[in-house]
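Let's start with one chain on its own, the form predicted on its own, as structure tokens.
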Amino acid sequence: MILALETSCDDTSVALVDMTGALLFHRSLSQIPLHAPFGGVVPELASRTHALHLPALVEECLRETGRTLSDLSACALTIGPGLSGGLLAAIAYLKGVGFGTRLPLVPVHHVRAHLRVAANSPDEILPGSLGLVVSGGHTHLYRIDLWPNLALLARTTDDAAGEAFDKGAKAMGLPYPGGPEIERLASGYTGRTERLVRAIHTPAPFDMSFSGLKTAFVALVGREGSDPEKRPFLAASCQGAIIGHLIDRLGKSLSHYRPPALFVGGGVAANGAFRRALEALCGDLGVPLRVAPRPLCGDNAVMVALMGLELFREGNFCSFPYDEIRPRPRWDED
């Protein structure tokens, strides 16, 4: 069996699965009304919570599951990219499981997992195809060549998709996480909506950038006023523009590489909205679509145990005292 540990922003999970990949646990705690005051991720905080709830939930994982830690084959986490308190405090506890355990232990990269999810098997990652990783720390759009390796094709110059909901959320006065706050005023509304900016210039062709976004809302938002029945129009104009940016230079990369599917994952990706963009996308453009589930979209052990089981078949994992993990928070750019 493997047990994983995702500790790379602001929640803290735990999943055990078997060698077959049978999921025989799996819990997470959201630290949201922690950062809420804050509008946003403390890394203080969030590592110390990280700290803080790491050996109870794991010893819930063993209690309810019946299993002790000589059952284990070895343990997965997250080592990269995400912020480096949150990184260390899992890297820390499972160091010092290892040191009385001597239990290997398996570095899993954050985006390579969030990939892993929206497919039901390693198999159906066909090499060519594009994975698109979209969430409040990352827009970025990767070929994958032989699974798990990813060549960076085009990401976001500025904000994260998931940041710039988050933004607009807060202009708006709307509590902290702002996607979700974001897509239910928008859910409803079947009215007008404003069109931000007219064009998006980026170095690359399929990058993409979201800071204009937010401006020429934030600019909205002021001439609009306070008025509670102006929100719907302002978050459904928030959510169609950067929603309509992802798809707009999503569906130039799909034109120019025709891969022969598109895996998509991350926070952003639970929006109903954007989904069924993606599914329009895909269905004209003849590209399979995999889409994480809704509940694996965040951040999840449940995708770092699958990840991690992988590697361990193939002998990447590192043995005690473990000199190779080491925190890497911008994993993509070392």
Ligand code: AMP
Second form
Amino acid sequence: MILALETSCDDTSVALVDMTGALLFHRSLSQIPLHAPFGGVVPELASRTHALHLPALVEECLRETGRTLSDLSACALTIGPGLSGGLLAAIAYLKGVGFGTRLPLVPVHHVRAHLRVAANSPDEILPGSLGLVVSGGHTHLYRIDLWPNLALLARTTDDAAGEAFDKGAKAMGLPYPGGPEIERLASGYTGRTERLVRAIHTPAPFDMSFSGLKTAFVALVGREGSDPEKRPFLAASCQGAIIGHLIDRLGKSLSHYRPPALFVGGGVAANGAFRRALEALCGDLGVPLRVAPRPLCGDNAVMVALMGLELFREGNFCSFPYDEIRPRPRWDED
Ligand code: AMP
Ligand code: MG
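Switching from the form predicted on its own: structure of the form predicted in complex with adenosine monophosphate?
Let's see the whole complex now, leading with the same chain.
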């Protein structure tokens, strides 16, 4: 069995899978109520809370599944990209566990793990496929060579797509995280929407940018006011602009690369309007589409466990005293 931990942002998540990949346990503690008063994740609070909750969650996992640490083959953990304090919480915890158990540790790349759960098995991820991760911290488009090797093709030059949802919601006085709130308000709205930004210039053709769109949206909220009746119109305008930009750039890159498939993951991929827009785009272009199941779009330890299992089988793990295991907050750039 593989025990997996995910602590790269504001979810403390633990999962247990057996060697066939069957899920035996998964529980996540969201820190949303803790960070909501600040309108976003406070890194120091996040890491302290991960450190506090991890031991109890792992104990729950072992107790409820009737297992002990000696039943495990290895532990997998996200070591990056992510907030360094949060990454360190899981690393320090598992290095501590290792003093007693000498269990191998499997370092997992968070973004690859998001893409892994868009496929049922790694064999489905054909070389040359594209992978889009749209989350609170990332908007990255990858070319997948021989899985799990990824090459970064394009990225946001400023805010991530999830951040644009969160900041748009904040401008409207909605709680954090804003994506689900915006989706809820926009769903069922069929009226006019504001076309926020017509052309977004980025230095590279497939890169994305959300900050100009955000400024335009804040200005729109300023003009329209916070009348509750305006909220569906505002939310639909914000959501439409973010999705429109993602689909525009994705359409260009799919037409250019003609990949055998597109894999999509990350919190924003839970958005129903985005999923429908992806289906329409890929249907038009004849590109097979695989999007992560909704419950596994946001950060979770299931994706870390499945990725960890795959890496462990291939011999990609570290032995005690785990000198190679360190936080890699900006893994793709370092
Ligand atoms: P992650 O970083 O992968 O955990 O994803 C969190 C991000 O996804 C946050 O920025 C959320 O606002 C965003 N998000 C979650 N659900 C939705 C949704 N239904 N629509 C749009 N964004 C969402
Ligand atoms: Mg994530």
